[in-house]
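Listed next as structure tokens is one chain, alone, in the form predicted alone.
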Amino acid sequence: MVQILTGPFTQILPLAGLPFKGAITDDQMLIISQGGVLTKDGRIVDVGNFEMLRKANPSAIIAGISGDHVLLPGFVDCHTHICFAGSRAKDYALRISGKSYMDIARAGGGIWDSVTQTRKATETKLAELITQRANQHLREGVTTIEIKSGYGLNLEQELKQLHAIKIAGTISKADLVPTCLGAHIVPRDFDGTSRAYLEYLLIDVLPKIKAKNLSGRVDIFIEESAFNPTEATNYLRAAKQMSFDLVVHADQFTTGGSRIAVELGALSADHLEASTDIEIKQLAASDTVAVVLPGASLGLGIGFAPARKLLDAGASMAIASDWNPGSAPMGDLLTQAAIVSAFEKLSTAETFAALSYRAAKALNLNDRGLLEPGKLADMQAYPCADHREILYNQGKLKPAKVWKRGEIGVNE
């Protein structure tokens, strides 16, 4: 396949030799002026000077870009429930009139509502669904989702998501990351404890995903109104015997996940807005990836988890958007990114790190999340001139064009 130079863009900020880990300064931070890259077979293989590459590449076919526009790596969301069916437009009214996440789950909604709805559809219409909702978030510039189950938890129903799941990455362009969080809560028509319904999950429901090559990935809630400590800790130590990886939602309301996601090797402790300077600590010192979701803050009205401490203590933090239909239904991640960086005092740098690069390793993904050569030409355009106006303009500002593998305007 022939070579393709796509250019000239105003501004090219690839990330490249940015830290996986800490606190990043704008200055850090490389601006190519009148820059293009040179793509071949959705790859990239070469970032710099437009003219020069022009040049140097004279057989290469040019995609030309008129007008100002900044070029950044596609985002990754590494934090995602977008396999669901119907609303919780109910919760959300309660929540704002004054009733707490808990109340609500007490009196009928919360996470068995959405159980409950999503067990209703069937699984073409929840791959319509995910579908519907990758290809807004790929306009958006979000090229890499992750997608949780767990609004199945029982075998049936969590198959029924997860070959949802699969079906929606045949469709949409953009890559799909499945993960299986049958340990999302107790359902109420198990008849049995929590520790028995991790073991069926283990002997009966994980198995059949692991053989069905389904998700090789494995989540759990750790939380007084889900799996305690000890019994997350004996099911996500199965689950990596069996090859999985391990991703934990820990530290959302009471603290205690996050150790054992840094203790069992976990790929990212997720939410973390409980977390106090002792799991910071904890989370720096390891290689588990800090995930704050300022959409499940904005959506359920509490504070935003410590990203400008877990950067300076050294932790390696991404920010993604808990697309979901309880805490978090907005699912605009650039818009809840500007958020957090206005309350957490987020350089620009930190900020756009930890929605490409640093959220690819939350997945075990080193492919993607820079603009360098050998990793995939996903690339997002943004009509302006200076990269600042991005996050200036809150989430206003969108992508004009979004490449994903070299596949150019795929929002278009």
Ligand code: NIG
The other form holds:
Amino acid sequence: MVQILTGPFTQILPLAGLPFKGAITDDQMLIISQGGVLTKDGRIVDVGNFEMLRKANPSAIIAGISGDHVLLPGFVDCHTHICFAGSRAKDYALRISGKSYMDIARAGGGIWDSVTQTRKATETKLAELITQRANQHLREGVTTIEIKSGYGLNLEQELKQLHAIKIAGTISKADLVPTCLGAHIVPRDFDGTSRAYLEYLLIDVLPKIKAKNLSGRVDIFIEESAFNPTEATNYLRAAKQMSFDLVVHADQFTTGGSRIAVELGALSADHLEASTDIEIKQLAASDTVAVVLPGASLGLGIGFAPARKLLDAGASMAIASDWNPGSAPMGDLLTQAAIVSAFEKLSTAETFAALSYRAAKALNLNDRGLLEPGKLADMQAYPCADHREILYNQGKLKPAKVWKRGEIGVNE
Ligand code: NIG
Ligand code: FE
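Next, give the form predicted in complex with N-(iminomethyl)-L-glutamic acid, keeping in mind that what was shown is the form predicted alone.
After this comes the whole thing, all chains and molecules, with the earlier chain placed first.
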């Protein structure tokens, strides 16, 4: 296939050459003025000054950009639960009027309500719902999306969820990365202890997921209302032996989860709202990406995870949406990142890194999240002349153009 030169962009922020871990100042971020991107077969061949690239590649087809635009890598949302049916607006109304978690559970709300609603949906319907949500994300510049199961909670229903994600992945142009969250909570209709439920997942569910190649990642919710650290450790160890990559819902309300994530070499520890200096230090000394989920803090009305402290301690920090029907219904990743950056005092460079190559690392994907030769041509262009407009507009400024593997028009 021929080479395509796209540009000129008023600014290109390739986010290349920045560290995977620790704080980043804005002056570390390269900004290419009047830039162009040369692509071939969905991958980046070169990034640089548009006129220089044009002269050096006279046979390239020019895809002209008119008006001011700032080009960024496509965002990576490394934590979502968008495989669900129904709504939990009732929970939300109760929560904002001050009702407790227990009140909401008594009123029939909580995760179990979404399990019930999702179990009723057909695989086709679920695939349709996932596709709609993935395409909304894609229009907003999110080109890779992790999606968890976890509203099925038995063999048949977990397989249905993961199948639905697979089908949606063949329809949406976004890349969908499935994760098995069978260990979300103990389902109310399981006859046995939480330990027995985890055994069931290990013996009856994970081998089938592996055999059908439906997911290579396993997540668990370590929390008082879900699974305790000891049983979670055994579960994750066994999943690791089955060669699943590990991720953990950790330290959301109580600590314990992130230590296990670090000890077992999990790709990421997600939530961390309750992490203290001890957990921050452990995460910083590890290669586990600390994933901050501002959407859940906004949905629950609780404080943000200590993103600033994590970065200052030297951790790798990503920001994800946690898009789910209960605690994080908004699903607007850029808006959430803009809000957490204001509260946690994150630089523009740290915020963009957390949405791109650092989030890709949490998915163990090293072919995206930055614009440099060899990487996927997943890109988004904002209609402005200065990259600082993007966070300044707090999510209201959306990309005018999005490319997935070099293909333009996913949002037109
Ligand atoms: O990441 N913390 C556990 N699980 C989800 C919430 C899911 C739900 O409420 O349906 C989360 O916030
Ligand atoms: Fe989550």
